[in-house]
Structure formats: structure tokens, C-alpha cells
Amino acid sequence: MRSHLLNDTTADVYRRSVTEGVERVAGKLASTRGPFTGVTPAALAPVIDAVDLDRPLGDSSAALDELEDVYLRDAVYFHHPRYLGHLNCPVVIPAVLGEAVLSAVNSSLDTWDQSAGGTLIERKLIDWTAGRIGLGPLADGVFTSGGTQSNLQALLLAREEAGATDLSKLRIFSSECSHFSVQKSAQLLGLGRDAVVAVPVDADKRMQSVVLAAELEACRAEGLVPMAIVATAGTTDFGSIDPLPEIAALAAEYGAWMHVDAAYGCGLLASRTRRHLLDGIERADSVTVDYHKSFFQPVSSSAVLVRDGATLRHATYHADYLNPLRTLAEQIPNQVDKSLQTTRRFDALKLWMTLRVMGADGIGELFDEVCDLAAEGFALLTADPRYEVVVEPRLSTLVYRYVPEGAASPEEVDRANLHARKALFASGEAVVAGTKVDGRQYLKFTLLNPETSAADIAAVLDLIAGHAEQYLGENLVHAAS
């Protein structure tokens, strides 16, 4: 069995099995003719189901085989143009070649015992991010897993730094469209969900900072404590941001944190002509970055940074197998002492492959492609009648429903959205996403791919139509008989 270990003794093996395994993946690219295959729970559940895992095949060509069964062939592939359902992008050549090197050579970012110039790498992607939003000389920061992890500890820092005794007078507040990670947040952090205060949007769904200044004040009164204040810089169904410099100001005037969920509107950092759609980030105590949606990394890929790199210390743990106190006299940069995490890959490997090869202008490039596509779509929405459309993009999602010609009651414009999302899903054609908007249902693309074409749209939109068109019809010949 060793001989399946990496080593130098088998490397010849791994450069084989390497690549063939990409040679798999690059002929499905060149080969899927959806984004998907339409393939059900139920059908897939039993091909997999039948492997037993307890017969090995010995043979890495043969489990490529297998795997092509159980997965490739089945897989939803993002690349694809008529993918346009969640916060998914197509990735950049450069953040894959740094995938395999990272897997590889397998470093863990939590001691510099056990990463060396991993670590470095790491903090100097956090500087560049850092310097990006503006914070200031004396900001840091931690790749995480994702944007629910770095809200976690951002949130979790604000309510160290708040220095309450009494958890249940703090208050957080967000915007109704704001992700779910800022309740769930508070409920792991002992707050409970109702805790978390939900400040309504205007009609580009953008936090009202009016009556944000309203519940600071009521809140103030009724001798509570308003913990922190989490602007969102590109919502997750409408791409929206949040007015930051009068939230700066109002949270500087309560006292309270400012984190910016900047999770999809990252990308702008890299925009020439965008950038200043996100002006007021740099007053923000943290803020968290999501490079794996709008800066075409490979999941995961992702950070949390903070204008004060002390404020860290509230996740820092000293052990003495792993990172003992004198550590930090001896100022061994040891990236745990900041991570809510204690093992954790070198993800920053693959935006600092990207940068070497694209430079951060081909990055923002790419984010300001899928933009501008929102905005031709918007357009194409707006000139059909079929559909109505919730709001303007300001980044690359829209949010729309299918509506019919003749009397149909809500509810059954509900049920044929839903019904046309279902069904274009279960053909393969293409994916789209779907939420509601005051309770009714709508469907959502959300663009993050620069081979995406309005033509692409059009047709999605045809499709879309002719599948809720199918629906009302047969419910309607159903209700006369």
C-alpha cells in the first residue's frame, strides 16, 4: 500500500495518475452539453450505493472509470453559459494549477513549522486585500472557509470588543436581505436569533439607513447594547450594497462595529471603473472577502479582515504542543493564533497564482464582464412582457417572475415559476435559482460567468416561459374537466 503514497519514489506514479485525472475533467468540459444532466436523487442514490467501498479496485484508471459514473457524468458543471442558479463561478486556469500544488504538497497554514513561506504568502494576500479596502496601517486578517465562517468571527470579535457581561442585551443589525449568517451567527455566539435586528431596504433593496438610525436610538433607550452593525456590500439575491459611508457614521456615533459582508461585491476591489461603488468599506472594523464567487477561485477561498489586527486576539488559544506562548516573544508568525480554524489548507496559494499570472486588472476585468451582462439582461426583462423584474442590478444577479397573459390568481403564477425552475432543472438545459420576494415566488439568475452571452438569456427566458406556458395550460384544461 505505500506505493500510493507521494513520495519520490512515486512520482512517476502520481504525474500519471495526475494526469489523467485532468485529462477526465478537460473532456467533460469539452464535452457536457448542459450544465447539468437532469439526473434525479433517486436514480443516482443507488449507482452509488452500490460501490463497496470495501473491495478497493487497486487502480486509479479504474476508479477514474467509476468515478465518471458516479459523479463526473452527473456533475453540476459551472463553466457552462446556462449555468446561472447560485453564487457559483468558472474558475481561472492559474487558481487551478495552484490547487494541485497545494493538494500536493498538502502544507497546513496553522504553524510556520508546518508551511514556512505558506504563511507568508498568506499574510501577504491579506495585506494586498487589506490595502485594497483601505483599513489602514494597522489591519490583518485570516483566510477562512467561506463567508459564513468569516461573519462568525467578525461578529464574534465585535462581541469580545463590546465587553458585555450580559449577552442578552447586545444587538446586531442587518438588513432584511442580509445572509443568513448573521442569525445564525448570533445563535452560536449565545445571543440567540432575536437578537439580530432586521432593518428594512428601499426599493434597490439597500439597507434604509434612516430607520437603521431609528433602532440605534430605540435601542440606546431601552438600555440595550448595540453590538454591531453588518452592512452588506452585494446581497445574495439582489447584488445590492449597502450605504456605507452613513453607516460608518452611524455606528461610529453608537459605538457600535461595523463589518461589511462583502462575500459577492469583493470583486469590485479589482474593477477599474467600479471600485467606488464601494466606497465607505475602509471605515468598516472588519470586513469579509469571498474570492471564490467574484474572484473565480476554486472553493474554498476566502478571509475575513480587520482594521485592528489585535482585535484577533479573542481567537487566539495558546497550546503548548502547537503554538505555546513563547512563540510570541519569539515572533514566530504562527497564522492559528488569529484562525478560528487549526488545521487549514493553503487556499491563498491560488489567488496568489492568479495574481502572478493575471494580475488583479484580469480579475476585475472578468467581474465587471459579468456586470455589464447583468445589465443587458435587465434590459431584455424590462422589453418583455412575459416577465417582471425586481430591481436594477448593481452587480451581476437578477431577480424576475414569469407572468402570464391571462387571469391567473398569485398563487398559481407562484406555482408556475416554481414549476418552470423545476422542470428546466430536471431537463439540463439550464439551472437557474430561485427565492421570494414579499412572499411570492421568483426565480433568479445569478451571472458569474463571462462566456454567458444575452443570447444565452434570451433563451433561458424562452425556456422559462414555455415550461410555466405548459404548466397554467394543463392546470387550466385540469380545472374544466
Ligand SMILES: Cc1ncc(COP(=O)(O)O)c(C=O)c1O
Contents of the next structure:
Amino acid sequence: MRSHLLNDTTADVYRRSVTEGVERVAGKLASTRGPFTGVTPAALAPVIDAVDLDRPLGDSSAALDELEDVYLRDAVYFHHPRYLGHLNCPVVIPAVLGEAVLSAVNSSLDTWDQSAGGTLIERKLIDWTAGRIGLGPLADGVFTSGGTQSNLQALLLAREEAGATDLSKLRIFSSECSHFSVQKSAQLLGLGRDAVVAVPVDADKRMQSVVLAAELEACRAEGLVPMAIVATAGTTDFGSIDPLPEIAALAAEYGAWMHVDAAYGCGLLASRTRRHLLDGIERADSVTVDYHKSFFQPVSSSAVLVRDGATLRHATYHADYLNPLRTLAEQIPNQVDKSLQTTRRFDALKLWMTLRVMGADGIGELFDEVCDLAAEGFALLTADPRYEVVVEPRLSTLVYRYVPEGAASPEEVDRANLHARKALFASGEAVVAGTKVDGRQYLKFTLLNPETSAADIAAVLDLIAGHAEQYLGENLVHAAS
Ligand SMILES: Cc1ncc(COP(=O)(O)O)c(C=O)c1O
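Any chance you could show the form predicted in complex with the ligand after that form predicted on its own?
Starting with the chain above, the whole complex follows.
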């Protein structure tokens, strides 16, 4: 069994196995006809059930053959130009190379004695990101598992900085379009049920700062504590960016922590043409960035940044077996003092390789391309009488729905759109997402693949219309008879 351990004696096995795995995936990339096969859970479950985990196959080739059946054939492929579903991106090759290196070396980014240069590389990338944001000389941060964890950590710091003893008095203000991890964090942080105040958005799905001001005033008048304002820079559905300068001014006026959730919008940090859309972000107390959304990095790659690195102490504990106080006095760098995690992947290496090979401009160009593509998609949708579209995209999502020509009740229109989404997924020809707007069913394209063309968007719109029409045809005829 030792022949399976990666070490100096098994370098050849490692080389062969990984190369074989890479070959299989490379072959897959070249041969996938759609983003998905349309397999159902009912069809796939027995295939996976049939695998006897107590009977190992013994060699990687056999396991890779089996993997074809249990995973690779039916995976959802984000690199495919017609994957237009959630906030998943195709990945850049330098980052995948970084991934291969980091899992083989297997550094853990908690302490220096488990990571050495890894700690310094992560720190340099944090400084680089904080510099791009403009957080100032005291800024710091740490890589996290994703936007959810980054938001949680930011709000933990905000809670501690608020210094209140009665947690039920703390309030977080975020727009009604903010990510659900804000609510989840409030719950995990022991704040009351009413802790998150949902501020309405304007027609462009941006937080209404006038209403925010009124809510903050009401909060103060009721003797409550405005703990934090969460501004979203790139909402999940609409890519809308809250008015950051106005929110920063209100946060300062009411003594609230300003957190910017730029999980999606962070790609703008690398853009040469759209960086100004984030103006005001430099005034944040903390920022969430998800490189695994708009920096084309493999999952996970994410970070939370703070204006004042000293606030990260709220996540610090010293353990004799890991990070004793002595190491602080000896100035041995570690990242565990700043993190909610202990053992932690060296995800930063992927971004490092990306910047060293392509540079930030390379990433920014890719993100600009998908934002341009969304503008083209918007033009297609507005010109198409079969569809209505909710807002002009700021980033790279489009929320729209099929509207039939003849009379159909709002419920039927909802069902037709939902059906179209499901039928499309089952066909495997394309993957789109769905959401609700004012209680009605809508569909969503999240465009993060620069390989997707306007022709792909047009073709998918035809497919959706076909499924919706067929559904309405069958059901309206059925209802009439
Ligand atoms: C605006 C926003 N914030 C946070 C998150 C959560 O990020 P993650 O899925 O990496 O935890 C998302 C995910 O889509 C998001 O869109």
C-alpha cells in the first residue's frame, strides 16, 4: 500500500497517475457536446450505489475508468459555452496548474511550520488585493473557503467592534437583493431574528440610500445599534452595485461597520475599463472577494479583506500545540491567527500562478468580455417580443422571462418558464438558472464564459421559447378541452 503514498520513491507513479487523469479530463473537454448529459438523480444513483467502497480497484487506471461512469460523463461542465447557470466560471490553466501543485505538496496555511513560503505568498496576494481596493496601509485579510465564510467573518468582526452586550439590539442593513449568507451569518452570530433589515432597491436593483438613511435614523431612535451595513457590489441575480459612496457616508455618520460583498463584482478590480464601478469600495471596513467567481479560479479561492488588520484579532486564539503566544513575540508569521479555519488549503497559489502567467490585465479582459457579452444579450432580449428582461446588466447576468403572445394567466407563464428551464436542463443542451422577481418566475443567464457568444445566447433563447411554447400549447389545449 505504500506504493500509493506520494513521496520520493513514488515520483514515477505520481507522474503517470496524474498525467493519466489529466489526459482523461482533457479528452472530456474536447468531446463534451453540451454542458450536461441531462442525467437524472434516479438514473445516476444506482450507478454510484453499485460501487463497493470496501473493494478497492487497486490501480488508478481502473478507478479512472469507473470515474467516467460515476462522475465525468455526467458532470456539469462550466467550460461549455452554453453553461449559463449559476455564478460558476470556467477556470484558467495557470490556476489549475497551481491546484495540482498545491494538492501534491499539501501545505497547510495555518502556521509557518506547515507552510513556510505559502504564508508569505498568501500575505502578498492579500496585500495586492487590498491595494487594488485601496484599503490603506493597515489593511490585512485572509483567504477563506468562499463568499459565505468571508461574509460571516466580516460580520463577526463587525459584531465584536460594535461592542454591545445585548446582541438582540444589533442591526445589519443590507439590500433586499443581498446574498442569503448575510441572514445566515446573523443567525450564526447569535443576533436576533430581526437583526437583518432588508433595505428596498431601486429600479436598477441597487440599495436605496435614502431609505437606508431613514432606517438608520429609526434604528437610532429606537435605541438599537446599527452594527453593520452590507453593500453588495454585484448582486447574485442582477449584478447590481449598491451606491458605495453614499453608503460609506451613512456608515460613517451612524458609526456602522461598512462591509462590501464584492464576491461577484471583485473581477472589476482587474478591469482596465470598468474599475470605476467600484468607486467607494476603498472606504469599506471589510470586503469579500470571490476569486472563484470573477477571477476564473477553481473552487475554492476567496478572501476577506479588512481596512484595519488589528480587527482580525477577534478571530484569534492561541493554542500551545499550534500557535503559542511565544510565536507572536518571535514574530513568526502565521495566518491561523486571522482565520476561522485551522487546517487550510493553499488556495492562494492558484491566484499567484494566474497573476504570474497572465497578469491582472488578462483576468480583467476576460471579465470585461463577459460584461460586454451581457450587454449584447440585453440587446437581443429587448428586441425579442417573446421575452421581457428586468434590468440592464451592470455586470454579466440577465434576468428575463418568456412571455407568450396570447392570453395566459400569470401562473401559467410562471409554470411555462419553470418548465422551460427544467426541460432545457434535462436535454443537456444548455443550463440556465432561475429566480423570482416580485413573486414571479424568471430565468437567469449568468455569463462568466468568454467563449459564449451572442449566437449561443440567441440559440438558447430559441430553445427556451420552444420548450415554453410546447408546454403552453399542451396545457392550454388540455385546459380548454
Ligand atoms: C453576492 C454574493 N455573496 C456571497 C456569495 C456566497 O459565495 P460562496 O458561494 O463562495 O460561499 C455569493 C454566491 O453566489 C454571492 O453571489
